[in-house]
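Just one chain follows, in the form predicted on its own, and it is written as structure tokens.
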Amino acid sequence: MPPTPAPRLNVKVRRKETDGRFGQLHLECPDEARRAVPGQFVQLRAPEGRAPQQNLLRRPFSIHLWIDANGDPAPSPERIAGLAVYFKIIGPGTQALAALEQGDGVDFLGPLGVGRDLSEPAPDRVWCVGGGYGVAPMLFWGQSLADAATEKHLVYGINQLSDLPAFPSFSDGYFHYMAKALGMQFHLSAVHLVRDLFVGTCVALLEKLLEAAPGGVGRDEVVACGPMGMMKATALVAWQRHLPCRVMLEEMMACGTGVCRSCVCPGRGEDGSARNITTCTEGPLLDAARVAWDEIG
């Protein structure tokens, strides 16, 4: 189990972005964002007076960039100065933080969970899946590999051009924009039809992708993160062509220390052997082979 961080309670927001949706906040914490791996999250609460009362917990949010102290995407690990954390606009929680201007404290807790050995091999191909808002950890995948030797693919799907963010800052779109930027091949579908969009779920591109794929590289793998439907759907392909595939799961994990265990999934153990996964604290990155998929919806 990883070590859990002491909070903040004034973390500052260096710079917002949001389109009455989607928001994304890059948040000034330098110590924390250089011990941030891919496929962790941190948990955010708007500070009091901005809140609403009944907002007691800090709402947990996939990590998203590493970014220098301009706000950008750091390009090397010596420029990190922050992270970046994206999302979407639901309830209250959401809404107080979109609300938060440059320049305001945030409660922070993290990084949490246990995310990429960033000492690992790097892969060859890399093959990032992300479905609605779970493509938000996938740029930060990316990322992580700028200095690898790795061709990066980003499979984003959604339903309709609404559910793409319209940030005013990025009119070329801002996930193709950012895609680019960090050397990833950026892929498309939609489930409704959509003019010059593959037509069906990131799934279905991603086994056309897939077959499309040259041969011969020797390490490809597969990341996934989204809902729990279009993971599983992910980790059988990958499990088809025996590529391996990891997953971030995206339970509600209330404390983010693995006290509340109201994150917890069904899952195996090294051995095979049946037992409950604690998302916040065991993953959420996980072999996909450790999810019991078939006892999950």
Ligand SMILES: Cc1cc2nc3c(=O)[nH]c(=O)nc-3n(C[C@H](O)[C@H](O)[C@H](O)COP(=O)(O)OP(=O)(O)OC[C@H]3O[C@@H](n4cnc5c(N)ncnc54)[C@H](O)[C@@H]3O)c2cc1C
The other form holds:
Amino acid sequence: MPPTPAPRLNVKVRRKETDGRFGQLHLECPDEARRAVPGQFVQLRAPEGRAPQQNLLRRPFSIHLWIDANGDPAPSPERIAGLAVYFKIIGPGTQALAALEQGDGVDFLGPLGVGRDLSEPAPDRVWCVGGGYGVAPMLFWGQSLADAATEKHLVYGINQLSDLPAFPSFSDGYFHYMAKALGMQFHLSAVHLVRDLFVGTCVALLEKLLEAAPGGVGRDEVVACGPMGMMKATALVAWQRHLPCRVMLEEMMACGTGVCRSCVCPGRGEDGSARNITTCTEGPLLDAARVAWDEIG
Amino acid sequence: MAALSALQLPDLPVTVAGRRLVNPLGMLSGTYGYGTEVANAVEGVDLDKIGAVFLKGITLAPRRGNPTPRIVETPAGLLNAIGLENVGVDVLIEEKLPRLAGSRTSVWANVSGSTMEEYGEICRRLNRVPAEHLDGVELNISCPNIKEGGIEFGTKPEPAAELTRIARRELTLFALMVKLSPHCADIAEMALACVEAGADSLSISNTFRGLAIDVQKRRAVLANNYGGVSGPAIKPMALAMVSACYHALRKAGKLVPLVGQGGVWSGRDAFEFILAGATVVGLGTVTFQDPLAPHRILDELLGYLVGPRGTRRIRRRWRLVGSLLPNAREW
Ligand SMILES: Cc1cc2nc3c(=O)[nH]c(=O)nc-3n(C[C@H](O)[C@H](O)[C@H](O)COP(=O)(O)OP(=O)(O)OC[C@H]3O[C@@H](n4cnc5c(N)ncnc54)[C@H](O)[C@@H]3O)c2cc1C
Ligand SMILES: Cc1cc2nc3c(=O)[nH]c(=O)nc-3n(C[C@H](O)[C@H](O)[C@H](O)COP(=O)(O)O)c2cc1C
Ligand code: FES
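In place of the form predicted on its own, the structure of the form predicted in complex with the ligand is requested.
After this comes the whole thing, all chains and molecules, with the earlier chain placed first.
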């Protein structure tokens, strides 16, 4: 991947949505956005948060969408005007980001890390599996395959209905709506019983969908993001069916540039030897076979 | 930040143990990898405009470090327990040092060990490195994050002096710097002991031992339980230690250049360390927030160094180092 542009202190917020639990920001950064590919992330920080003394470092967020000048998903590369991120509000960093308003500036570094090479051949069918806020990069994955003939599935897992974002403009149908808009078939699972929904994890739902899916479409691919256990289970499901699987690792990060060694994950080098993988520069997107799942609790 | 181009920054040379640094800012060990990563990852970072880089701490054999989580943010600081993940001294010599050879920055290896012999052996191997690959060696006698991290050498003057003597014997070609630990009874006493044992320079100081707790899980946040605190939270303590060492060494007629560090975030912070007695100011955690920090902070620092009446003439820095005026009490 080419080097990341120098950080900018004042990337403008074009739109903000929040329901108090989740947030979404549209950021005006056409140059950075045009370089971005799915799987990559940005690091963001609201300059003056509610607790600035606990908001020293930027926080990493997956790139959620390319957006156009109207704030809609950019329909073609020429129309890209910025990036969107989607996040769960957790602590001081995400609280401060959710408190930003349209026109405010945000401290921005990105795109960082390795994502999908846009020149790689599109699969015939792709299963994008997102657990919790790990669903964020999956819309971007679908968007980047807009021109391909790929059959695209979004498999999204939550615990209960209150885990769905309820943005004012979309009520709780945000991901459903966006998936449809991007030509992705939408599948939702909930661990706790919800009427009319598949009961179980998104991995169990993926298994069921794979079982029922008509064979013979050609090349299938799985990509997953979410809690470690969920990605491990997805990798296993894919492996049992001989499907290529990639995961997006979300370790705690500080620098994002490969120097602090905080984001490492036990894994294997290309030659199969055991070594730490630097997820911020060698990932976040990695072939599932490179992660030493047995060493992860 | 983006408007500043490193190319426009003038040099501001300082000398440490006979080595010329293009400016008094150094990138601290463990926060700048093996020197080239940030410049390769982010546009606008220019190694030739960085005074010195202190490379990631190395041990004799490679180490994979602690399990994750290895870091967490704490009020105005960062708590880390990386556990000295590193490639080992041989890979450092063969692969990493040659990559820095073409740059103007001054290159320092940072050494950790669990026994005096290990420190000695690493220094022996480093002493065979071509002179254009390395300027000096920083002995880390203060890593709080591994059981055998050398910290026991860093808490008492006698073992610290003994270790310094061993390294001094092995390092016939390179400068020797000792990085002190804040966890000792009297840091000025440690500083004197190391200088008397042959250190050309001192680095003051390392991180402070800390703990962060996840109350929901009733567990320490870091897999290693304890970690080391860096960042703005430690700046006042670090300044006091630099000042104490500077005055003790000066009184004893044994002044050596000091690398002051701990939470520097701006040119003003850097200037404070210079006033307190630092010849070189180290930048660590700040680069995680701002990879262009060495250029921004140099630009800000220049603002404090211009002469009176707005002339761009830079004052003679050896008059500024340690020039802090005492209040009612003498130092
Ligand atoms: C590559 C990557 C992509 C991510 N993408 C998204 C995303 O698209 N949407 C989203 O909601 N979240 C995402 N995250 C997680 C997000 O970075 C954290 O939720 C956020 O940093 C929390 O910050 P805070 O200050 O609000 O919470 P804090 O109070 O600081 O932290 C609360 C918890 O958040 C997690 N966390 C904190 N700091 C970090 C960090 N630097 N790196 C990783 N996790 C951290 C930890 O589990 C921590 O215990 C991503 C993380 C990574 C590494
Ligand atoms: C992630 C991290 C890793 C570090 N690793 C080392 C190391 O390997 N050797 C060492 O001597 N100091 C190490 N340090 C300490 C720093 O070099 C520096 O002394 C300390 O962080 C204080 O400076 P700061 O507040 O500017 O970061 C590390 C610090 C951090 C934050
Ligand atoms: S976040 Fe620092 S090495 Fe990956």
